[in-house]
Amino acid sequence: MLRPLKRRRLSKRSALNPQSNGNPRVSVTIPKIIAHRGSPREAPENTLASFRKAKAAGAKWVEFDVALTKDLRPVIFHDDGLERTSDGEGLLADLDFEAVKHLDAGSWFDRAYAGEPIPTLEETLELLAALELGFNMELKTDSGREAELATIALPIALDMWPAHLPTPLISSFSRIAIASAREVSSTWPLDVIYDRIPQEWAEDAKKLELVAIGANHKHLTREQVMEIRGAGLKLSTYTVNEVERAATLFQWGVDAIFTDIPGEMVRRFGA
């Protein structure tokens, strides 16, 4: 049974973060290894089973993706389409939650996970709190609903997440979603994710009050790492599944890697 949660008060944009000393940019402590969608080589990605596997592997944080059903329920799912990681068809955004909750999100991975559901945001937060797993919540880029997703999902997380656990990181490839997230909360740290870091990254960081930047490790250079870290921002990279590459990135000064093999990375580099 999940224990009762000591919840945070929802923080409005107008409230000054007492830890910021007048600086709108808040601090965040992130571990070196973040389990990407749980432990997706051991269990179906973005499911409660996958998050449990990540905990068992020694991860301190997980990353998950949140998206909206047609009737605006936030659920944990990565793709626009349902086919790759469930027995559904079509777009997640075209189905009401009543239909989504009956989909099988486990059989595609292994028969042992038959019947594993697509979890709601609330179910995920309850499990992570019980496991004392921190998290990075990625707001998906559902065109036209980026702001709506932020204004629905983030208040739920703010209300449910226990005060004694690490403050999460909220990220997105969508600047619209991140701008909306900042309107919801002045105290939770925000992160914009890039495939290739653009020249205007520093402008984004200032305008959106970012504390971190996420980047595709395949396009990242040592010089970019030095510039971003020199600007006082955290830097995480995705999706790193080779130990040698991880070692190079950490040597450059990267703060965290997202990985599909959290157990192996934790054994090599620590959590």
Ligand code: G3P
Second form
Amino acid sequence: MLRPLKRRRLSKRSALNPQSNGNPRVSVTIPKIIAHRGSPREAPENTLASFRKAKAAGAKWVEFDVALTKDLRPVIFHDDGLERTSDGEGLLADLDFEAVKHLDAGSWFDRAYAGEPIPTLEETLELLAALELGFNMELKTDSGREAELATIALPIALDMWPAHLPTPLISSFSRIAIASAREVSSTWPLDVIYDRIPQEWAEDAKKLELVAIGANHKHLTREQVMEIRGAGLKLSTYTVNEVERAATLFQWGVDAIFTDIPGEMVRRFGA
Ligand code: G3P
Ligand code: MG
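Having seen the form predicted alone, the form predicted in complex with ligand G3P:
Starting with the chain above, the whole complex follows.
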């Protein structure tokens, strides 16, 4: 039985900023280990079952991908196409929620998870709050609805997430989505994710009021870590599934890794 959530008042851009100078966003405390899509080697990714496994594995935070159905319901799903992680066909963005909610997002992984649904954002936040699991919500955009996703998903999270739990991190590969998130909330921490960190990362950070940057660890250099950390930003890297690589990244000064093996990483590095 889930406890009813305490409602957090919606924070509008017009609200007073907590600081008059510099970045007005609350600084984020991110744990070292972020369970990527839950614990996707133990349960189907981006499902409630996967988030429960991440909690059992000792993770303090999970990362999940939020995307829109055709009729604008935010659900937790990674790919554009439905085939890899559900029994649906075609694009998530072409299907109404009424159809999405009947899809099986578990059988592809293991028959033991047959019937596991694609969760809604609301169901996910309720579970995470009940488990006291922090989160990084990645806005997984489809072309043309980048701003819309932020303006639909973020108010739900702002409204539902209990104030006593850790402030989450809102991220996206889409600068348009993050620019829109910036308008929706004047305080929640924002993060742009890059595959290769571009020349203009510092410009993005200033313009979009970022508190953190996400980067593909495969292209990351020690110099970039020093520059980004030196600029006062947090740095997370994805997707790190080798303990030795994680040790190197932490030694460079990376704040957090997204990993598919949260249990093993927590045992090695602490949560
Ligand atoms: O935010 C880290 C990671 O989730 C980004 O890549 O494709 O796994 O969503 P992806
Ligand atoms: Mg993601």
